[in-house]
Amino acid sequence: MDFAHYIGGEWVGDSDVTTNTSPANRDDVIGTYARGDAARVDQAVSAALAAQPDWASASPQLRHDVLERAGALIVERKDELGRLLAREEGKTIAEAVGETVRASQVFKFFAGEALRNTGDAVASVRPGIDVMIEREAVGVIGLITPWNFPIAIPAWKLAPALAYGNAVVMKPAELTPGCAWELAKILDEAGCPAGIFNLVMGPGSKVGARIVEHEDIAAVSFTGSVATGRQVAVDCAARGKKVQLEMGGKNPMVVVDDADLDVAVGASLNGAFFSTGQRCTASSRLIVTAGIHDAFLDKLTAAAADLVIGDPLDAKTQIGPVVDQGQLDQNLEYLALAATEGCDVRGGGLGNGNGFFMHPAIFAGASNQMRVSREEIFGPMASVIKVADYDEALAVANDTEFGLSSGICTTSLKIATDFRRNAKAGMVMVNLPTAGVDYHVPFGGRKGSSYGPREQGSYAREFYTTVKTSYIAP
């Protein structure tokens, strides 16, 4: 089956496809989906322009009711979303209809959040006058969305816009175009305005590319790569845009001697290797304090070695393939590495089957300065580093180019609040896996993980809107 772009309320066709395939049986084709350029690009952003003020001052009951029937439609196609997503990303069928839950569970939050964009009213220090701060829709704003999380992550970002009154030009990661342009099929099914939505299609090079220079795109909100995210925010920077980055993760997970050891690694094999590793927030260095780092070792060792690799659609499997021939590529390039710089390599290896299968790795007698405990690897592969008690993991923990997620497994409240408060990271997790976080809260980290203002909950209103301040005199 061909899919179209969507672009001023009307699908669009293009002579360049792309064929969508399943990562666990490239026999499996999904469909061909269109590859824009930079011409498509420039017609979705007109048709936005034209659209984007009416839908900004129109009621806010009407973004909400937009909203809210997005929402209620993606959850009652659940299953057959769920799978989509499975086949095209790889994810076990359980993970993928969670994350098409998420999905719906975003747009119904900020169908409430578009009757919620409150401002302030106060009293100038000159006598006789009011002020009035009011926040208003930024205009036309570019997606640039990744391929891990196909429906999640897109939603998070196009309800928040489309809520406080923008209109959207969002294009999807060409690895997994499908479940983006079921987005465009239901929001034009729950009465989105023509024009308020546009999905283009195609490689970052020449879609991104032009999303990013647009003279009339005025914000631009990326996830992706370390390296493109920096470009990203260069060439923003020189045009005056507003611009919001999700970029890479070497998340810590620090166990301490007085860890529940179970607890410990049912949250270090979670956040590793669940999602095949390809998370951002994935705990990628087990921090082990020398009391309990090898009974922690030998059973996550075990637990990984049990863990069920196959078919995502399988119910009983436990970890999907990773996303194509080149992340699997590089994820071996990491194995080879780890054996080189001298780690123990527990695990790893390919798969069986038609797709790119590999087993999870486990990296013991790592230190941090190696490469494979500084670079994120996005696949089921982590570090196991060890310390000799709290104090040198902290340190080991904060030591790292990124910020997005910490963790840390304790019994001890003093060390629990000690980690919480010293962690350098944008989020902290306690006996809990370093990723899976809510739809309501906010999203981002520090130093090289995130730039611009967070996402997700009430605070992705800092992104989304433009702050105008009135002066009213009689």
The other form holds:
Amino acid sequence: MDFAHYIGGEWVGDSDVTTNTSPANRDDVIGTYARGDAARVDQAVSAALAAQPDWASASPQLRHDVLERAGALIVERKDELGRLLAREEGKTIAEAVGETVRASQVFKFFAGEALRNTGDAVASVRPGIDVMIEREAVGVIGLITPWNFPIAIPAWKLAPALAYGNAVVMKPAELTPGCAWELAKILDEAGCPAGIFNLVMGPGSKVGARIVEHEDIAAVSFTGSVATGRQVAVDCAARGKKVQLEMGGKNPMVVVDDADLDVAVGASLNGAFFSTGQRCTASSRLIVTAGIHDAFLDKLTAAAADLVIGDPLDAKTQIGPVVDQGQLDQNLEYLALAATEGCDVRGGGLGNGNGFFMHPAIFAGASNQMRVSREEIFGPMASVIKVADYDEALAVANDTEFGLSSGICTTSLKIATDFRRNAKAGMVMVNLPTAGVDYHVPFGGRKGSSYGPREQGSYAREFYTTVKTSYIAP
Ligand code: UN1
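Same protein, different condition: the form predicted on its own was shown, now please give the form predicted in complex with 2-aminohexanedioic acid (UN1).
Time for the whole complex; same chain goes first.
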């Protein structure tokens, strides 16, 4: 089947197309998706510009109702959408249905937020004058979304953008246009007015680049690689656009001597390997104190070897394929590098089948200075770094250019509290995996991981609105 762009409320095809196949089975063709260019972005921006003022000035009830209906339609179709997500991205069906439910919850949350866009009223320092502080829509917003959460990340950018009265031009990742296309269909069915949501599919070099450069796009929210994100920031700053970036991670999971071993192994296994390690919140540095190190490493190695790798649509599968050949090749390079750098590499072999399957790998005996412990790998691989004590663990955890999520396993309230206070990261997890976050609270990091205001929860308003201060002398 052919899937078109969605521009100004119409389905618009292109002669150029991308064939979307499953990473679990290269012969499983999901569909052909239109491949746009700068001219398609221009067309979408014109539609968005024309539609946005009426959407922003309409009753918030309208925005609430559209978002609420979209949330309801997503959850109604969760099994079908989850199946599509698992086929095109490769995460397991349980993870994929879970992500779809999360997308629905995000829409419903922001349906409510549309009604709660409150401001402040303040007395002026000049007698008799009232001051009002209000939040207004920013205008037309460009959204550039990644392949690893093909429905949840579009949802958590799109829902707040629409809730606060903006119009959107969205470019999904080329590897996973299917879920984004379904969101366009759902918003259409939910009664989103023509031009308010526009989907333009295609390559970053053409569609993404034009979104960043178009003078009528007032703000850009991007999730993806560090290299691209930094360029997006520079290009947006040069044009005076608001920008929000979510990029990489090299998230530490600290395990100290007093940890519950089963909790620590469970959280590390999930954080490092679930979703095939393809999460910016993945635990890729397991930092373990000397007293528990050997027991932890043995148990983790055994648990990782037992993980079922295979078809994401099979309910027994725990780890699906890597997303594509390029990512698999890069993973294999890091696997070889870990051995060259002196790690004791456990696991990591290729899996069977007509897809990009690989077994999880543990880099035992790693140091924090090795490239495998410093660069984001984005695959089912983690370094295990032995340290003397908690103080060294904290120092190593913070010794990274990233700062998204930081975890610790401990039964000591004192250590957990110290870590929560001193971890240089946007999110701290105690006795939980570094990945897997709630939908109604802020998401984001520090240092090289994120830039600009937080995503999600009520904090999302900061990016998707602009402040107006009014002085009124009656
Ligand atoms: C999660 O861990 O639940 O790209 C979400 C990513 C993040 C989302 C992670 N932006 O992996």
